[in-house]
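In structure tokens, the next block holds one chain alone, the form predicted alone.
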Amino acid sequence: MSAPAHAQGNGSERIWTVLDLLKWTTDHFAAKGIETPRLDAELLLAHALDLRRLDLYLRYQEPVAADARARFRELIGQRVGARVPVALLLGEKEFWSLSFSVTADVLTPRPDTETLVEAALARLPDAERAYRVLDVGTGSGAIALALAHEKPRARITATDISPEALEVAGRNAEALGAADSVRFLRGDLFSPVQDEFFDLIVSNPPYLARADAGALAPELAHEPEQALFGGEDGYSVLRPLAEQAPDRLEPGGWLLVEVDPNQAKTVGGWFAAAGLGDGEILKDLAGRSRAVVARKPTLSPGSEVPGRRD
């Protein structure tokens, strides 16, 4: 099969119609190994066209232009080629319903992550009350960003040791209205918080292990690596915030936290032996372990609280 660009043997160029190009690209795709051809095949063409993808699907059989094409197979290649990831191509990636920016300098918003926005809006039940909440290491600020959609009256903290991942997030607050919603401070794990509480913090944290790079992805190499390894063993962040959370958690405040599916008995037993309690191990929509829930306990009456509510 030609390439989308190449005319055919006649002399006269070959017309290209939207599903044309779909159907060969993602026999491309499918073949070069890449996990979603469709889906990928036609978040590129949508792209190379100013469309939004269900455009597609109106337009299957209308030709496409010859600068079209060309941008359309300049993606491929980058997309076969150098395994760069669909959503670095397009500058943008949907998370709960929303687009955030993504770029080199943060990790691509996953659905696995999704649980984890999940579980925590079930643990702020109240609409009109004002919680603090801390997203640790927020990246693009999905997280974070997420919740002040769900929570507006919430006062959220999101903290990064990038500077240029807090410049990302800090766009993406603003495209999406919550510049005033969501506080964003630099500094790695609570360094930046030492003196505050929250009544749930939440993080996805790095943790792959290095030791098994070579076995990942070859479209994780254009994430940057402080986001996505732990350490040798994929533990070096999840430990100290295990061991550091209690103290900046309210009395009843939650604790949730995304890991690899192999950590979670791991990380729920550093969680139990750091005090914390109702542990619980929720999985994401593939039926994985995906985060690790516990919450601090209330104080009995009459206790001194080591924090603030209002």
Contents of the next structure:
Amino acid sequence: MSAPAHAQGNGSERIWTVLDLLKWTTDHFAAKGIETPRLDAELLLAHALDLRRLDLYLRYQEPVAADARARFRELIGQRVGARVPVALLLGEKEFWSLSFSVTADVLTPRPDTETLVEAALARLPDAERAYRVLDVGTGSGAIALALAHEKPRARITATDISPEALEVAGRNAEALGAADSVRFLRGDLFSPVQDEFFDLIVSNPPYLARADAGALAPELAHEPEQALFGGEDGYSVLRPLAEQAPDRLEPGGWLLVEVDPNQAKTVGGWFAAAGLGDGEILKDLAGRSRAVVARKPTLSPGSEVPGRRD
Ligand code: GLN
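Which structure goes with the form predicted together with ligand GLN, now that we have seen the form predicted alone?
Now the complete complex, all chains and molecules, led by this one.
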């Protein structure tokens, strides 16, 4: 099989249509072990042609000019060679039907994490209330900005330890018209919000185990280690998060944390040990345990439960 942009016939260049290129590239990606070959081919070709992906379907029979083919070939090379994820090649990723800029400084938002957004929204039912919400380790800002989009009255704070990530998140907030509804603060875990209390705390922390790094998709090498790995066993952020979050919750406030499926029970146990109740494990669209949720007990007269301390 010859590469599309090199193909020649009788000295005159062969005509490659959109559909030809998609078929060739899909086969090529599949042969190279790319997980979603057709989708990747479509996204990259649309990018090279400066079209939306769905517009490709109306242009299947149209020939693709040499300059666009050269751009496409370059993208194919990076996708297959260095295994650069499509989102990084495009510089953007859709999450919660919103478009997010992504760079190598942030974790690319995953569809799995929409589970967390959905669960958070279900726990912020009152449209009029100015809920105080905290997103710990916001990265691209995906969770915080999806929540801001759905809950314009909420007062949302988003933290990250990485100044580069906060820059990306800030740009995303601007682009999504949410710069005034989300406050971005730099720091580890709860250090930027030490005296504050929230109605809901949500986090997609780094939770992969470094011990498993060898078995992970090569694409992950292009995302920040800081956003992926929770130490050797995957728990180095999850554990202090579970221990400290209850102190930052209002009575009745919710904690929602994304986890690897094999961590859900352990993290649920820590939530309970930290005094949280109503624990629940939520599944993602693929049916895997993906988030752990629990709630700080509400104050009742004479109860021993520590509440807001300010
Ligand atoms: N779910 C991501 C992955 O497996 C990891 C994200 C994270 O560590 N928060 O690629």
